[in-house]
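Next comes just one chain, in C-alpha cells: the form predicted on its own.
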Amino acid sequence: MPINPKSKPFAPAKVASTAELADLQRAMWRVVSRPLTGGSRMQRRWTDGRPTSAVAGEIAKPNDRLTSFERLEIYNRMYWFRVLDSLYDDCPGLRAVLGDKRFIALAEAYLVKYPSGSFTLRNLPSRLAKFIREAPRHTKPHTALCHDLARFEWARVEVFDTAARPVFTMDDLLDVPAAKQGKLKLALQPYLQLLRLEYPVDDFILAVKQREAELLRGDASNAPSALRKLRERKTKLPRPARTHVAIHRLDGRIYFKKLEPAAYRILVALRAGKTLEQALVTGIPRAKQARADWAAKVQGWFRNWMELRWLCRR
C-alpha cells in the first residue's frame, strides 16, 4: 500500500505540550495493546500495511541492543501476556471446560473483540458472557455451561470489592410499628450477587477448587505416580439443574448459597424497589398450600438473611 508523505505522522516527534503527550500515550496505547501472531510476537505489518518497524520508529529510539520494534515487542508482549494471566486466575471453572489451549483462544478472541477499557484488570471479566452469547464456536458444546460459569466467576468478582452499606437490624425492624412492617421497603447490600443458572455450577467451582488444592499438595508431596493420576482425573461436568444461587461475602470471605426458588424470587423483588408485603406475595407460589403455611419458612429466611447482613437500610 503506498504510503502518503503528507498524512498525519503516527505519534508527535517532540512532546512540547500535554496535548503532544496525550498523542504519544495514544500511540503507545495502540502499539502495546496490538494483539500478538499466532507465535505470540508483534505483528510485522501496521492496520495500513506499513511495516510495524516504521511506527516503532516514532515512538521509541533504538539503543545499542535492541531495535524501535524490539523495544516496543517487549512492552506488546507484557501487555498480552498480563492481560490473559489475569483472566486465567478470574475463570478456573472455565478452564476446567475448555483445558487450557481452548480458554486462552476464547480469552484471545474476546480481547480482541472487547478489549480492556478500564484502569484496572479488575474488570476484564464483565463482558465475557456477553461474548460467549455472541461467539459460541469458542465453547461449543459445552456454550450454555459456560455461559452460566463466566456469569458466575464475574459475580465473584464483583462480590469481593463492590461497596457494602449499613445493615439493616432488629432494632430497626422494632423501630417500625407493626401495622407498618407490610409496607417496609428493605434494600440488599450492593455487593450481593443473585444468579438464576441452568447449571450448579456453584458446586462445580467448588470442585475444580478443591482439585487445584490437591495439586498443589501433589507438587508438595513430591509422589510423581499419584500427581500423574490426580492430573489425568477431570472435574465431572454439571448435567442441567436450574439453580438459584447468591454470592455474598462475609468477614473477608466469598460464600456461595443455594437458594430456594421461593426465596430468590423473593430477593429480587426487594431488590427491584417493592415493599415487604409485595415481595411475598411474587416470592411464594400459588399453591394449594396456604400461605400460613410458609410463615415459618420465610421468617427462618429473613433471619438468616440478616445473620450474614444481606440486608441493609435503605
Contents of the next structure:
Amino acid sequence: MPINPKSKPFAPAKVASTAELADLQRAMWRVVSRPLTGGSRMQRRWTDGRPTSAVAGEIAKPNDRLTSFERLEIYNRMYWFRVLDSLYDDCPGLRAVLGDKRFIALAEAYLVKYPSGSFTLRNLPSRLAKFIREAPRHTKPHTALCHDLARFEWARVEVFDTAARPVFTMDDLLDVPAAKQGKLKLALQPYLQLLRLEYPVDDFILAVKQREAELLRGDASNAPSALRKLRERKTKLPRPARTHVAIHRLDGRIYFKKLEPAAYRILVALRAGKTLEQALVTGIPRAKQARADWAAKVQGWFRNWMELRWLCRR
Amino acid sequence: MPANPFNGYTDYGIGIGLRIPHYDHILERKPTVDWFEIISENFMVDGGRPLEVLDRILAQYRVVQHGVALYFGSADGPNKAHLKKLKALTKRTKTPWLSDHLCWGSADGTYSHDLLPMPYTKAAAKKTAANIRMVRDYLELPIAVENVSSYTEFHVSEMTEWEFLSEVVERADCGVLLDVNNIYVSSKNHGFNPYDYLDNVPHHRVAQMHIAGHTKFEKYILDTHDHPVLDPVWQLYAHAIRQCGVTATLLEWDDKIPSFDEVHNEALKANAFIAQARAAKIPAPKGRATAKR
Ligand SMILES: [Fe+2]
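Next block: the form predicted in complex with its partner chain, after the form predicted on its own:
All chains and molecules follow, beginning with the one already shown.
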C-alpha cells in the first residue's frame, strides 16, 4: 500500500490481462534485481526514498512467519548470489588481481549496467571487458591488466563450446597442385581464439590456477602454518609485455599457446579471409620474406597448426 | 499411467539428472540407468565438449530434455531464437517429451536465471496456456509443465496453486511434470495441505515426476536439491503414484553432488514405493476429456 497517496501504484492491484501480468512481473523484477546491502540484505529504502517494505507490500502477501519484505528478500538474495557466484567462478584471474571484495563490487556494478540478456549464465561475462573500459574506477590502477584478463577469461568460455569444422589435413594440402597452393583459402576453427594482449595473462592465469590447486590440496592435508603462508602469498602481478596468445581445445581440454607476432598476424589474416599468399605477405616482415630460414620457420608453424587441428576447410 | 500422450506413450522407469561430476564415471563404467534427464540449456551450444559428451551418452542411454528458461508464464511470451536452438537439440536427443516450469523468469529481455512464481489468476493462466501451445506447436513434441517451489504469494491471486496448474494444463491440453518435493516445500512455505494438492490435479495428465531433497530454515524451506529425499516427500510420492499410476520418475541432485552410485541408489529407493503401488492394483486415472495429441 503506497504511503504517499499521490504516488503511482508500484504494482497492479489485479492481474486480469497480459498487460497487467507484465506490470506485475516488471515490478517484482525491479525489487528482485536491485543490489543488496553490504551485509547481503535487501535494501530498506526504495529508490524514491519510501520504505522498500511499502513497495514489497504492494506485490507480496505476508504470512504468519514472514513479512512481504522478507518473502521478496529471499528472491533478491538468491538472484544476486546466483549471478555473482557464476561470475566468480568464471573469473579467477580478475579475482586474483582485485581481491574478492573489489571483484564483487566490480561484478555488481557490471550486472547493474549489463544484466543478463541470455537464457544461459554461460554468457554472463560477455560484456565485462567492455564495462571495465567504460568504468575504470572499479579496477584502478590495474585497468589495462583487468581488461586483458576479462577478454582472456571470456575467450576461454568461447573456446569451450563453439563449433568445430572438418579439419584441413596434410593430405588435403597435397591434393592441391603446388602452383595453386598460394591461392588457397584456409579457414580457422571457429572455436580458436586469437588474442593480442598488453600483459602475459596466459602465464598469470596458469599461476593463479596452480595456487588455487595448492590451496585445495593444502585444505585436505594438515599443515596450518604452510597453508597460512600460501594464503598470504598472492600470485605476483605480471609486468606489461606485448603478448600474442591462441586459446584452443584438443580432445575436450583447453590449452593456451603463445604465438610469435608474425604467426599471430598470419592467422588473423587467414581468419579475415585472405589467401595463403596474402596472409604470408601481411604476416611476415618485408625484409625477411625472401629468407630461407623464415620459410622453414613458417612451414613449421603450419605443420604445428595442422597437428593442433586449427585449420579447416572453407 | 505409465504411457500417455503427454510423455509420448513411453514407459520410462527411474532416471537421474545427467551432471558434470558424473561424466567420467558414466562414460567409463557404463552403469545401467533407465534414463537420464538433461538440462536443455546446458547443451544449446554449437559444439565442443558439451555436445561431444552428449553424443556419447545418447549412443547408450535414453535421454529426456528438461528446461529451465522457457518461462511459460512470462508475459513476454516465448523467445524465437531460444526455440530455434531448442528444436535443433530435440532433433539430436529425440526426446519423447519435453518439460519446463510453470513460472516466469525474464522481463523485457533481461534474465533472472531463476524460476519466479506466478500470480494465480485466470488471465495469467490464459497467457501461460497460449505460450505452452505456441512452444508445443513449434517443437512438435508433447510438453509437460512442472510446478515450482515458491517463497512468496501474491495479493492478486484468485485461486490455489493446484487450481492454477489445472487451469493452465487443461487450457493448453498438455502434460504435468509433478515435482512432489516442490509441492512439499511450497506447502510448508504457504501453509496448505500437500495431499489436497495431489488429490486435485488432473492425474491423467501426469507425464513424469520429480523427487529431490530440500533444506529447512527457521522460517521457510528452500528447494536446494543438495540432500537425499526426505521421508515426508517419499510419503507424498507414494500417494502420488497411487493417484496417477506409476510414472517416469527422476531424482534431482544439483548441489553438493555425491558419487554417481550414491545418487543412483537414492533414486532407486523409489522402487519400493512403486512395488507397493503396483501391488495395490489401482485402476488408471481417467481424464475429463480425451487428449488431442
Ligand atoms: Fe523439479
